[in-house]
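Let's start with one chain on its own, the form predicted on its own, as structure tokens.
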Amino acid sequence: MSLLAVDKLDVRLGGRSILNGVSVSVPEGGLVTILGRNGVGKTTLLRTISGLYRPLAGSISLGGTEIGGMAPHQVVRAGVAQAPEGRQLFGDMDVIENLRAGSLHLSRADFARRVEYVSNLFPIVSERSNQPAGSLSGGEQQMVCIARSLMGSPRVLLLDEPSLGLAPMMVARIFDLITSIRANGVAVLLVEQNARVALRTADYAYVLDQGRIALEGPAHELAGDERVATAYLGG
């Protein structure tokens, strides 16, 4: 059964389509992967479940209920959280801020179990707390920025090119957290252009091109289809 169901979604900015009629569903427990080239939607899919952008058509539903068109600190509260393209810390702010500013909504008791439950995946939580989140590196600041979006205790975890900049062995690190975080329950969608490393990792992936599914299928096979290894896997 779905737990966040995307079906026949239309998006439009600025007068021009770039979703549609798109469908994706992510499973309970599930890590599902969107594959594409840069420009053909997929941060706008992310960004329209998110409540950033309003869909002009189809649903968007979180366990049965519809959050299509909600504010983007609703979709939160349902159970939604994205880690953003780019990490976008606040970088003058040292971590523990930079995690309040992604958990606003909790108390001071509920804050001190997130933040302990978020050290225990990302030990540099902890070991850096009072330092500047923009002094950090590349990899420490991504595990800030997933660290901040668990803070909510989200059903289903929204990543956005969490490998992007990264060394190789920063990329095997945060995917090993990102599969630490859906073995203790969260449900993850992840947009990334490592897509080896992506259909290694995921369950289901989706080839998104020109703003329409093009291909869906269980990850190890589309890691076996010879048009995704020649477009995505280099031949």
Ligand SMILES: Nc1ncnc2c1ncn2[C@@H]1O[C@H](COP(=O)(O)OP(=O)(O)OP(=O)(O)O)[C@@H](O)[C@H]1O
Second form
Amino acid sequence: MSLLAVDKLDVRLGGRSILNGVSVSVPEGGLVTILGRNGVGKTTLLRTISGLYRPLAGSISLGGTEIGGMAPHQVVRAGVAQAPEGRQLFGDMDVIENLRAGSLHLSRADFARRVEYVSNLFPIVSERSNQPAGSLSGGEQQMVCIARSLMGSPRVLLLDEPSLGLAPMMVARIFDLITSIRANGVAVLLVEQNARVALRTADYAYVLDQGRIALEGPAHELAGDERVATAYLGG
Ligand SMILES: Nc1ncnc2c1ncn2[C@@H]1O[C@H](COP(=O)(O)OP(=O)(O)OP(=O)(O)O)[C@@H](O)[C@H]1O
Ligand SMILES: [Mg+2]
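Hand over the structure of the form predicted together with the named molecule; the form predicted on its own is what we had up.
What follows is the entire complex, opening with the chain shown before.
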């Protein structure tokens, strides 16, 4: 059964239809990827799940409870966290303060417990805890961004282009970490333009094209499907 179920979602922004009848399912503990060219609506899908955009039609449910139309903080409380495109850290603030900003609702004890948990996954968090986030490399900042999104113990993690702008070595490390997060029982919905790496890591994939799901299937099948590279991803 799916943990996160997006069903026939329609989203309009600025008077334009951006998503049309989009249905996506993420099973408990699964790793699902959304691929697609620039501007097809990938970020819009994640932002709508997070409650930042209100859908015009369709439903979004988490463990059977409707979360479509909830405010962003309610969606977070329900168990969905997002590591946004472009990381959006507070560059002048220390790493630990960035984590605090993402978990103001936690008690001191819970905060300390979660810092320990994310530090095990991302040692950078404890090694650099008192350095300004803006002084870290792009890959390190991506780790802090993902660590921040894990502070509230989400059931589903939404990742928007975590590999963007990173060197291949760092991309490999980030994907190893995504695999570890998922091995810890957190379901992941991963938006990526790096189709090759995403299809190697995910169980199931969707290709979004101009606001519609153009293709979907087990990741290993899409990896061998020529249409993915030629028609939809411009590769
Ligand atoms: N707040 C907004 N108001 C109006 N139009 C928007 C808004 N946000 C995005 N759009 C438009 O919606 C379309 C999809 O944008 P979106 O950011 O979801 O695409 P994307 O697939 O994430 O692209 P990228 O690969 O560049 O990150 C684009 O045409 C974009 O211009
Ligand atoms: Mg985007």
